[in-house]
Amino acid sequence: MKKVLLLALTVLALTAGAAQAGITLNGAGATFPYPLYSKWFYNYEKQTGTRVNYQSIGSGGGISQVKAGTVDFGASDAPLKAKELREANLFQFPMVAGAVAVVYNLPGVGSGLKLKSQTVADIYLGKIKKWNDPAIVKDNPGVNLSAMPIIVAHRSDGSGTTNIFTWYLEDVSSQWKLEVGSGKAVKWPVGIGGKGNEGVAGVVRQTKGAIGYVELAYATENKITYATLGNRDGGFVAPSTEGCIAAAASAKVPDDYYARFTYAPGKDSYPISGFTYLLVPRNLEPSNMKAFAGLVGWAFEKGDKDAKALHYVPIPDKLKDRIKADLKKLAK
């Protein structure tokens, strides 16, 4: 009798494991973290059997789809404010932090061109039109800068990367704040659009004289040169995990996890840094919520090495513990 009972319990355990392994989670959204998510989700399926389908369609699309209930989770670099979260019955939290690089295509000029933050804003306002503008030449003595026209590239889709970048432009330029503002999509004064970080990277890579903004991993993977930017303390800082860590140190993270730390203080702070978020419906089907919580827990425990290798910054352990506790309540 004991053997029969033991066998029955074993079969039930195996069946439950198989059911968990057979779950597929569907997500969509930000292109900013896609290099990392694609690696995480592939490794997670290999180790657990839970499949994660993720569409890299931009933060705006991810928010729309998770609100519509067509995916199990959305991804966005632009966090939602508390009122919008309540209205949509969503829970949001950061997964990693990352840097947005200002990239350019200038034949004969390598990475490290110095651009003050006000200069970047004036380029995107259309006030600085050529690469040998005095504002650029002054900060780059000895660099051979030609009269080549500056071709501005920006996102054409609703984008969390754009949200972080335009937060930064608001921080450094009163004219930008007054005339353009910030958000996942804005009315660009000048430039041509590319879809996703991939699209902007492609425009810059293929267009001489172009300047754009992409998540750091896209710049490094595509071997695109990137600028060293003036920060709030007056220094010039290249995009890096260290610069992002320094910026994130100033972040205050409330209960709804909405945090903004562009143009943060600190001599080592990189000025275009931010979190990338996941959003999940609070009423997600219980088995899927349990699988989702398992995915996040796995990423927090085993994903930091991959994050660092791809130039993302793992969030602090205390913040991970807060998020896991909140997800545990939702996954009951």
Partner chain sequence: MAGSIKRSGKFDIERAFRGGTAALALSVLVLGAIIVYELFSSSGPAFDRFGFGFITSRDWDPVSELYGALPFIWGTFYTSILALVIALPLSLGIAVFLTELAPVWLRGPIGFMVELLAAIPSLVYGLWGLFVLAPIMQEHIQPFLAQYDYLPFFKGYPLGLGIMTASVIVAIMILPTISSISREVMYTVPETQREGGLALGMTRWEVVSKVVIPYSRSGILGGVILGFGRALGETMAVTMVIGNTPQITMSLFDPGYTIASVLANEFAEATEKVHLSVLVELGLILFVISILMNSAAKLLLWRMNRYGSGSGS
Second form
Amino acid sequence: MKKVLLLALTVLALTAGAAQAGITLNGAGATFPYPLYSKWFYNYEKQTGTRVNYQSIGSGGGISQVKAGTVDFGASDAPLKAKELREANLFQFPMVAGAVAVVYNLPGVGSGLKLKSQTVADIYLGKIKKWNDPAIVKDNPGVNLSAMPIIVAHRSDGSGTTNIFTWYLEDVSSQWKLEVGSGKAVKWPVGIGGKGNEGVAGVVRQTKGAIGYVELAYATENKITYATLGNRDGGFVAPSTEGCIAAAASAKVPDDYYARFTYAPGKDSYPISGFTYLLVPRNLEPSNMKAFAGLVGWAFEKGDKDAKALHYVPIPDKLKDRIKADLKKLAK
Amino acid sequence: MAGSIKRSGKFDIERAFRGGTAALALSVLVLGAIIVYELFSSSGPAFDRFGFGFITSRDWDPVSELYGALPFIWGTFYTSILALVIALPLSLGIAVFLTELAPVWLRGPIGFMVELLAAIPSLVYGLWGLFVLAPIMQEHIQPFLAQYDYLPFFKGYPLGLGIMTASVIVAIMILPTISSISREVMYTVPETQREGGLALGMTRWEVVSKVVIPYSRSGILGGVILGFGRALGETMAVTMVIGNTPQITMSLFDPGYTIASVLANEFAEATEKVHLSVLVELGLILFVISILMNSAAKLLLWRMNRYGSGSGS
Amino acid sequence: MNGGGLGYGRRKLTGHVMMAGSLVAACIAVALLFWIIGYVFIKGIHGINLDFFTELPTPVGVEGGGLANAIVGSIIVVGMAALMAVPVGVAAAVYLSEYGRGLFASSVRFVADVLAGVPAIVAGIVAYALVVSRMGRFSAFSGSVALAILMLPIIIRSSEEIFKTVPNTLREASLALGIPRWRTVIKVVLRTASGGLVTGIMLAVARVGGEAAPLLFTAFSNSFWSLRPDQPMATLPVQLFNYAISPYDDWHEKAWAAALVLIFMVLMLNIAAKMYAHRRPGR
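Can I get the form predicted together with the partner chain as well, since the one above is the form predicted on its own?
In what comes next, the whole complex appears, and the chain from above leads the way.
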């Protein structure tokens, strides 16, 4: 261990001198965009020398820490309401979008099982209990569906993924809206809870007949079979960055950037899509605000390729321009 | 004579030493007070809103801001006690093996390996439980136990994830604590006591069960309390495998929920004030449960000592 | 002798069965250890290379990269926690075993037992309130405070049990020689118990060394090098946690490698402690 320490100290001595010059920004919050942010900020430091230390402590943590002033910016998977933003004197904007995939484990059935959105809601309400329910069979002629019971899995930890997913269920089913509602944590009518994506994926992978939802990246990177979902306009769309781009394009984004575009119109829109947000105090020190605005501008200009490679969805260019203009005003 | 002069000369050091250690012991009480204060002050909003009804309510609905602690209290008790039921005989077995049976050269390495179980991070236990233990439970152990479904413990669909798997994982995690302390105290049983037993014609097992264990029971109980404390507070590993469903159930196959797990699940993402405050209040309840269980253990020890000395050997 | 009525053969059989049971229990524990560590080893060994110990973390898809800052950070944060918890814990245990009678001592014991059940995340909340919110920023030091809160009750209770095992005859002999009590405690009790003490401290270090939950809101983490105790610092468990919950294989491999390194570090610490205990006279 001493050797390791020695080695480490040498490395430190070498790197410390080089990196001391630039500014350091600390950020904290949502776990969902952490892989992308760490990639962006790594490259940003290489190119500009500005260190951005982002840590994923959860959206709630991100919001409370940016309010408490222990970090320079926060990140949240769900936007804050206008009133809360005003009270905390925060500015929020979407950084990137993402999609949530509905995954399942049916022996002999690959990806692409067609599920109408109403069917998904009824499964999560506990109204559809068997895989050979007429509602499922009707949309999947030729697929061998047995009377296997459906084991519902959901996220147990409060998460932006759950927030987007329950927004979607609310849009689809009035019963869901009335009885359950939406949020990062809800009272699930049925099913068992797994912690994190891997918790849900663990249940789905090991339990025949299980259904769950995970981030798009998790489904594609870990080769779990996922469903093609019916959207508002009657099309069936597989989860993908393109489907999410189509949905985001239809989103109406107000001045406070509070946007919800689950179950969006458009034939190619993937129905479970949403933004993830950054939050910054309007009265951040000018030098830090300038650095922050520079960082966001850089990510908007040069970050789309990285985002797509990791299955995140860049936000529309028009939106980017609006945000850049707003940040410019804040940084003066 | 010279001693008495010396003693009075050192008197101040003696007092200082005693006072110093007492002061540091006091710091434990201070720490306890700080923690209780922190938990109390942050759980104020939740207490104002729900009062004592919080403890008996079964609702957990963050959307409509209805919160009840009962399923979590139940799950915490149930899994911890089950874990203890599994871990205690195993730990005692290990301790007996190490002190009474194993050849001396083997004692060190085995004891060392058991202690290493404490070195594995909680999250690793969780992932191992999720990907290795839960499938084994689901495919082999639970279907076997399901034959006895006239018992309330083995009802329902064997999912793998649930109270049973969580208890087993926690049992493994508290093994090293209980067994290493038990072993240490069993070592201290004087050899003469063992020889006395053997001379009376007892078998080795009888020496263990009638001499060694009774002799070291207060130490064993100390280990049990520490282990139980850890079981109550175990977070990440339990959260990964328990299924996180707030319900009150006897069946070991069903998913459950513990206080520590709901903290781990919802604390980092909670944004509403009441939600956060409710979670902290759960932390406070865990504290109280811990106090109750400790008192129960102490009471048990006290009674054991009374009856133990009454009946003789 | 209520067992006297039973036949000797039957008693002997029971004895053999029970003793065999103890062997089985030991085998189960050892098998579980090999099983779990073997699992971690298979999943993590590919991620172990020189870079892992010398490089900073890299994002998904970038070749190389390691957790050098997190390894050093873990050593620092846990080390500072031990510096706080060990002296206090051992001294408190000395008081409890050597002087502690009466209400004060039993309440200290009781509170220590209760504190052992505090979930790691609660220790994090307390350290946040005590240190982070006062300093206005995350720091390695606040992480150490959180870990020290977790370590303290373990050290007190295990140390006290060990002190109790020091035979009273040793104390009496020392006192009879005219050696004052405080010197007896230091020279006889502490020395005789040193092996067990170190074991208890080890267990405490092992127990908190792998905790991520209390560090998230205190030591936070750092993507870059930082050795300052008043700044955010990277630690292995937090990095392990971040990597484990990500969707990417690349990072999963690093998470398992981190787990392997974490276990290996505790193993080394254990061995060092064992060697220390052997060098010392005493039991």
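Numbering follows the first chain given and starts at 1. What we label the rigid core is the largest C-alpha set whose atoms superpose within 1.5 Å from one form to the other. Computed from a predicted structure; not experimentally measured.
After superposing the rigid core, the Cα of P33 is displaced by 2 Å or more between these two forms.
Once the rigid core is used as the reference frame, the Cα position of S273 differs between these two forms by less than 2 Å. When the rigid core is held fixed, the Cα atom of V313 travels less than 2 angstroms between these two forms. Lined up on the core, G294 has its CA atom moved by 6.3 Å between these two forms. Its Cα shifted by 8.0 Å between these two forms, E285 is reported here after superposition on the rigid core.
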